[in-house]
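Shown next as structure tokens: one chain only, the form predicted alone.
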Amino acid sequence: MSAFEQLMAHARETAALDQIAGRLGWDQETMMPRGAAPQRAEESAAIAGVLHARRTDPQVGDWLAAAAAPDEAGAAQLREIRRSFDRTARVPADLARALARTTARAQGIWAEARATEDVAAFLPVLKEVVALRREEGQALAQGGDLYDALLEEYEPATSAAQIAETFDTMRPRLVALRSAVLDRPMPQRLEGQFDENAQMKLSRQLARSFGYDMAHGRVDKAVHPFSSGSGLDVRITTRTNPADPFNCFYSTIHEVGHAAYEQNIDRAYLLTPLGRGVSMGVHESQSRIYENQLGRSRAYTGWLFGQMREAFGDFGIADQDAFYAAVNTVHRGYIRTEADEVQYNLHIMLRFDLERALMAGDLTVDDLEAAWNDRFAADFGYQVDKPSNGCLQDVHWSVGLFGYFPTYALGNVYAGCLYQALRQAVPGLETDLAQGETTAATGWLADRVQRHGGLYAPREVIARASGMEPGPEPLLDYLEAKFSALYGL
């Protein structure tokens, strides 16, 4: 075999092991007995050590030096393998194992602390996670910016300074729109109790309506909804609340956006570096456009209204217009995943600034809750009422995902660009959505974005698909038009 062929064989086996590691994480969030957490921490550490050894094997460097790419895809494979090899080689193996062991343990502690509203129970292990991630960031940065080094894992070729500049552009228009909308009368809210089994049944129907391939996936419940896996095995989770079925339905549609990306990648890239989403920002663009521009549109909510009437009978909202307004209500709230489109990015900006301060050493873990509460009051105008609505609400920091949060807002920016192009490319979009039919829209996204996997750099894949350099203006224009119409501004 040639050096390129040997390298790709090694990469495919490494990717298969990485999928196994991901399945351990899925199991921990969905079905694992709570008492198994200490053993799972050791299992996760063991496989992390194996993966680190494979990714830093000197033979990989030799193959990279000798390999010749046969085509464009081969060149992209080499690019991604080289990037992974260079990054992983900077992190000592014992640090990689310690991170896997500690974050697996921290995940269970966070879940318990969140359930009992006990911040103090979580802070000691969070200190360990922060210290380990700072150590990793310093190893990766090699004298450069620590946070940028961590961000590179999730959004290559993007800096915190670039993100901060984008956020500075977005914040004034978002704050102005929120203020104007919240001054208007609130639409009718959904009230009553909605059977959780019926919610799950309808959520699976919604998943299928957006093209989720249930022969290669499944829908389960978890504390924090997520998508896991790639290729032939892509699983999602959602959550239920008897008083809020929208939480279940739109969490499901959101995660289907992630899952569809992974399911629709060209099968030629299966179990290779190109066989996964190119970045978390691009990934989030798919979940957000599925959830919001498509799933919360007037046309699709008209169809969903009928489905909910079939599932739950008369639930107090009389017509499709009132239902559309209820789905898109701009409201006071604490939870990022339940935030409306107008305020969602403000939640991300809060986390972005706090985690940058944690990684820079400007904010201590002991002061995190107070800093969160102060910032939330300043940004949203009211006080956090309990830790599960504040600094304990997200799983990300417990599992060490520092640098991940800003990609959520980047995903919204990318989705704004894609939606502008999609509306021009699919003139019958509204008619289709009114019938619960998303094939033309999701097919366009599959062709223009998803099938490429990691072939192109993040901003390049968005620019190729949308015909424009990514920027926040299409998103902001969309939000202002939609919510001005909804609230009569």
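Residue numbers count along the first chain shown, from 1. Definition used throughout: the rigid core is the maximal C-alpha set that superposes within 1.5 Å between two forms. Bear in mind that the values here come from a model prediction, so they are computed numbers and not experimental data. Compared with the form predicted together with another copy of the chain:
Residue displacement note: Gly137 has its CA displaced by at least 2 Å between these two forms (rigid core superposed). Relative to the superposed core, Tyr147 shifts its CA atom by 2 Å or more between these two forms. With the core held fixed, Gln393 shows a CA shift of 2 Å or greater between these two forms.
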Given for the second form:
2 protein chains.
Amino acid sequence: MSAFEQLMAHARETAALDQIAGRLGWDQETMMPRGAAPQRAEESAAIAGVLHARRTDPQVGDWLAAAAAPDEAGAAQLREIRRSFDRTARVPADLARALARTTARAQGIWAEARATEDVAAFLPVLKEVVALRREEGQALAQGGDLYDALLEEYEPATSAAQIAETFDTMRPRLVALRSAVLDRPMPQRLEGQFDENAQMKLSRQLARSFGYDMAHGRVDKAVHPFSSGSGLDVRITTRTNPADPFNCFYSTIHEVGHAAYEQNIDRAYLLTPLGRGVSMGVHESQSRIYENQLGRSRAYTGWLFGQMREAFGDFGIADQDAFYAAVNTVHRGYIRTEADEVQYNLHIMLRFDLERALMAGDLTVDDLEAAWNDRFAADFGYQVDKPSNGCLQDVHWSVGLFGYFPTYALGNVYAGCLYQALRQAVPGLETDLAQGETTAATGWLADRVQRHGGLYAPREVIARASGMEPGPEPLLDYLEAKFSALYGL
Amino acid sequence: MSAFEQLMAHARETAALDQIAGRLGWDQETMMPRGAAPQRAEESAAIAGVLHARRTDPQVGDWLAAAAAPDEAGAAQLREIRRSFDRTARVPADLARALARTTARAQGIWAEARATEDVAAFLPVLKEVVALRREEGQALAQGGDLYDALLEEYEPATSAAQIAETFDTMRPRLVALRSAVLDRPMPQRLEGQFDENAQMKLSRQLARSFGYDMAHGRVDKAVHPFSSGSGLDVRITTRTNPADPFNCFYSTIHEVGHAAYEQNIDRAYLLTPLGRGVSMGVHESQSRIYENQLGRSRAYTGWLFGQMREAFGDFGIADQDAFYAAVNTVHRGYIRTEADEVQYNLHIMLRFDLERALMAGDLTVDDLEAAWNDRFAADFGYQVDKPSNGCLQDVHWSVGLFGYFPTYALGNVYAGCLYQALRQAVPGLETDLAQGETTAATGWLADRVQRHGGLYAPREVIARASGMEPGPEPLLDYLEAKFSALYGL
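Alternate state requested, the form predicted together with another copy of the chain (shown: the form predicted alone):
Once more the chain from above appears, this time first in line as the rest of the complex follows.
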């Protein structure tokens, strides 16, 4: 076997083990008996150790030095293997261990602090996490920008400066739109109780309506919805709340977007470095365009209204227009994961600026809560009422995920570009969606974006698919048009 | 760290990875989407490769040479690690790969042959499996008995000659008992349809009645019931058939016996070589004593009758005595897994003698079906009607499990010894069981057998627990007494 073939055989086994590790995470959130947690920690550490050893195996370095790519896909495989190898090699083993240990501990402390509204209890361990991630960023950056080095793990070939420029364009227009529509009266809100089994049943129907392949996936319940796995086994979870069926339905559609990306990657890349979504931003572009531009459209919600009437009878909303408005209400709220399309990106910008400042050393952990609350009041127009609605709401920082948040908003930006191109490419889109029919739209996304997996860099795949240089204007235009019409501005 | 400590740290990680591999198997039988099978094969191969590499790591040999055990448990840990290391080291890597490849293929061919009643279609690949396992047996035996070397994997410190002697004692008494009771009229048989959800609900209640710890386990459905995992995460499966609730209930109780063994092992052995059942025979002794001596007793079935009346209303059986008889009916049947207590061991002896002859080269694969059918007629008193009811019924030989079958009957023998001692130790046993109360009995088994895990050799743990040298008499006495009374002999 050539060096390239040996490297690929090794990478395939690593990818298979990585799938196992991912499924262990799925099991933990869906099936694991509650008393199994201490043993599971040992199991997770063991498989993580195996993966780390494989990724830092000096033999990989030797193969990389000798390997010649046979084609474009082969070159992309080498690029991804090299990126992973270089990143892992740059972080000293002691630091990696300290990060794993500290973040595992920090997650528990964060959960307790959030439950008791006790910011002070969380700060000491957050300081440790921040210090360790800064140390890691320095090791990774090798003289370059520390935050960029962290960002590269989630969104390769993108810089914080580029993101900041995009966000600077977005912020004033989003704040203005939020001011114009927030708290304006809407015709009707959803009220009442909705049977949870019926929610799950309709959820599966919605998943199928978006092309989710049940022969290569399954839908279960979890506390926090997620998608897990690549290739032939991509599972999603959703949640139910009797008072809030939209949460269940749109969590499902969102996760179907993620899952469809993984399911639709070219089978030639199965269990290889190219056989998974290329970045968190591109991933989020798929989940968000499924959920929002398609799933919360007037046309699709018109169809969904009929499905809900069939499942639940008359639930107090009179017609499709009122239902569309109820799905898209812009209301006060503190929690990012529950935010509407208008306010969601404001949440991300807040976190991006604060975590960049933390990593740069321009903001101390002690000043984090005050900085959060000031910025929230400025952008959202109302005050944070308690830490669990403010700087303690997200798990991310406790587990060291600095550089991850901006990918959520990048996903929305990418989704805006794709949606503009999609409307051109599929002229009958609204007629389709009004019948719960997404085949043309999801087929276009599968062909233009999803099938490529890791072949192209994130911005490149979006540019190729949408025919434009990715930027925030299409998203902003879409949001302003949608919500101006909805609120009769 | 000392060599012993390094070895134990390595063994702990290996045990954790082994748990992961086991859970992957559980997932495959319970949760996996059907289209995921090709990817799962890659994943299973990858984790098996990791485990094999760890088990044959020359470093383990070095540590073993240098390690000194600090105590009795440490010495047992070393014994188990050495046994596994020596066995794996003796099998050439090429042979191990050929076995894995051939048995994976053979399993599919066997399933197809069984479905089409086509013995001839299965024989060529079975010849390959037999040849490979003989080759492996020779490598393992190093001049000793080939079959013993295979047996040692499932039942250490036991010989085929010893088992043959036990079985020779059992066979005439079981054949005589079978002749006396088979086809004699019984008061009532179970008829009608039983809701499958209600079966699962009552199953979980029965599992709890036998002390299954749901905080460290769960009950799901699978085509073939099994127990999976050790320590803090031990899951069982059962199956439902509307016409046959006893299959569901007694599969559950059987698997609870296996699971309780794994759950009740001393926590000090968690994720170590001692942290799992010591042999298949001892494992089966627990599943069988839960299922039969306790679960099919007059006392427990009396309580179960009441539970079934609560769950299903009047189901056509008049009283506890008739119900006890219905649970214990001895009737014609070809399938080992569905056999009653009287005929079950006859199934095992048939397989043991045939597979020993195959491994010795005294029986050819071509003559297997005829040999099976002749022996069946002699021991059971009726003729095999089709291959799926004969030599194609079990998966074992297709996957190369030679040496495994006798452990089922050894389990029954061990259960007989344990039950004799248990009745002495727990005088109120029948009063307890009549109330669905097993705490004293399962507590005694946990303390005498289960908690020791792999500390003592199989016959030793049974001897220590029962206070007698393990032999078949207690089992035979129990069976003759039970079925003579039931059938009014």
